[in-house]
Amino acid sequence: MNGYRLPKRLMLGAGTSSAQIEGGAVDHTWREWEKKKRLHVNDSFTRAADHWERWKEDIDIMAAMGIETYRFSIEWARIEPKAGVFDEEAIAHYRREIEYMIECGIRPCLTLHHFTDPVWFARRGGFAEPSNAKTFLRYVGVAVRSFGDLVSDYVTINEPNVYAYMGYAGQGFPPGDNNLLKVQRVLSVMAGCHIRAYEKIHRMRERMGFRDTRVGIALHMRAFATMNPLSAVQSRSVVISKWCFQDVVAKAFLRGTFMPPLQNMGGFKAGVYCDFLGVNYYTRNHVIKPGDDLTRPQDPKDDYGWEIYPQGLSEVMKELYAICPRPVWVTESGICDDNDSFRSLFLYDQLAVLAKSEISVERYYYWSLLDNFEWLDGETKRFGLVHVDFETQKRTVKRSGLFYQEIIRNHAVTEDMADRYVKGLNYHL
């Protein structure tokens, strides 16, 4: 099999969120769901990957693998357990994941919002109240005042498209309202906080005396095609999927634009509102009719039987580029291999699509690190490097893990490297 060299400028990095990996017990709006018996499966978001308290180790993991940059979330609800209150201590427990991860070389990027809502801030209506943006702006503050000195790298909101249709569209995710009105003034306001919040980002640490703040969202972005590439009436479902699902909602974030369906309802002006442009990509939707998510039978498929195509990912990069020249931030890419059977082929495959983009790639963050509750599906799912035994919380880094380290330290995949974790693999058909 092929090499290939690695842009220069790419770091290598993996990415988590809280809730999926931290465990205890947080009233956060997805444990309200586990106990509402709305996951798919028995799991605890108490148990998760208890990253809580097994932090260091985790992190040490991360430095013998070279990770060089990690991209996690802060929990909103422990750091703001009651509305306008404070926790010191959650606070001071987050800089000492920040200071030690520096201390081991490694960068971090911090995500301010991935999918979860403290309860008390969801039973005042959520992102679906206009007013409770500046709730999210005050918790946005004081994560800046607490890690700004310490963070330069900024996501807002992890896939506010994912979150508001899944949420807003009768998809299973909290709150469960089946609204389409509602989704429209979701993602609105979710836009409003994000131009506010980036605007608020810079102004905090530019008093503190930085001038190197990245800031950003990551939006979830899929690769769309006909089942019948020769219909006419499927190619214009394709760009009303398109449009409705990532097309209006990146305009509205990174450039201030608001159209049809979303509302400007802070009067922003047109603009640019991010430093880099943070993609995350899993799979590509084939569609009869507008809304549709489908798979064709003869495609490859990972174990939550998405489709596996990696060239999607030079097709949406170019596609947000089209949108708002900004360097891009693969802010999540990854694959559900409970058996770590072809992760280490994805990756390769993955990689390669980055190595020959003409589009500038920043940065690259494998999802996950660990083994994590995947939302609806709890344990079940495996999509990290490491394994992890939930009974006993014991850490293996998989094959495709020990792949990935080896593809950091050469900053290239070479031929012996392919032959070796590559050859023989396949995705399942």
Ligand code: BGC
The other form holds:
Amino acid sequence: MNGYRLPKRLMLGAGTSSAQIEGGAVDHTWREWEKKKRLHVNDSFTRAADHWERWKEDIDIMAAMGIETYRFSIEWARIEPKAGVFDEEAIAHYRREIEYMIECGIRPCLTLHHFTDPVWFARRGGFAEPSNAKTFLRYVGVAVRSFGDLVSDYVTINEPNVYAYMGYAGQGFPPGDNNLLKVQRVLSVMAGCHIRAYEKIHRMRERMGFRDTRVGIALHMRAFATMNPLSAVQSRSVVISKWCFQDVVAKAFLRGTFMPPLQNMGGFKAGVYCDFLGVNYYTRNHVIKPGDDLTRPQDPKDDYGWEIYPQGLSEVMKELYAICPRPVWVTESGICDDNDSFRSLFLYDQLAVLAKSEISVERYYYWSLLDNFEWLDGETKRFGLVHVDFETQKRTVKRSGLFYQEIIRNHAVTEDMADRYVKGLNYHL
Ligand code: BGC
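Could you please show the structure of the form predicted together with beta-D-glucopyranose (BGC), as a counterpart to the form predicted alone just displayed?
Everything in the complex follows now, all chains and molecules, and the chain you saw is the first one.
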């Protein structure tokens, strides 16, 4: 099999999010969702991967794998358990964790919001209530005051488009609403939150004497295609799907350009509100009518049933770059593969796309470092490079994790590595 070299500037990392790995009885919206029996499984966020207790072990595993940068999130409901009350112990815990990763040579990339809200915030209307933006920004201020001397790379909000559509368009995420007007409102409010957070983080760190601040969002990007390549009606559906799900979101968040159906509620000026293009990419949707999420029988799929389409990453990077010419950070890219039977092939195919990219790509965060709590599907869907036995919490680096380790060490896939790790693997249909 062929080998390839990776771009010089590309740093290789892995990602997680707090609620998905930490465990503990934290009052965030997803744990409330679990209590209301709204998950597809009986698993509990209180267990997850017990990272709150095992953070040191997990960082040691990353260090042994040579992970260069780690994208993780802090849990707002831990930092601010009651409105306006900040938990110094939780802050100190996260500081220890960040200090230790830096000591181990791992560069932190901190996500401030990854799907979960404190329950008290949701009760006040969450991001559907424009006046709550200032509450989010107060939390951002506390986070930067607490960690700003250690962290220069920030993702303000993870996948606002998934958060809004899944939570407010009848897709089963909290708060379980089904109202397209609310989707627009939430996205408009969140865009304002991001823009203000972008400015605030830069301002605060500049005052601390730092000039290397990098702030962006992690946008969930899909590749789209028509079911029937000859259908003009389906082509139109592709344009509408893309527009509503990602283009309009990217324009508002990254450029401050609010186009229908989003609204500029804060009088934001058009500009550039990101230092990198954070791309979370997983799959391609086939479309007959707007909003469809279909797969074709002949295409390879992962254990979630999502099409495996690595070249889609290059398509979505170009789309985003056309909206805002900044370097790309692949803030998430991963695969649900319960038995680790094709993850190495996926890594090989996905990184090959980056090796050929004409757009500058500075980061790649494989999702996820660990098997973790996959939202509605709990412990049943495995994305990790490291296997977690949730009963015993034993961690074991998977074969794909060893492959990634060698890729990082060589900053390349050699022919010999490809033969050892990838040859003979196949995706299933
Ligand atoms: C989310 C992750 C999630 C992953 C796989 C992304 O949309 O940011 O939290 O685990 O997809 O579903």
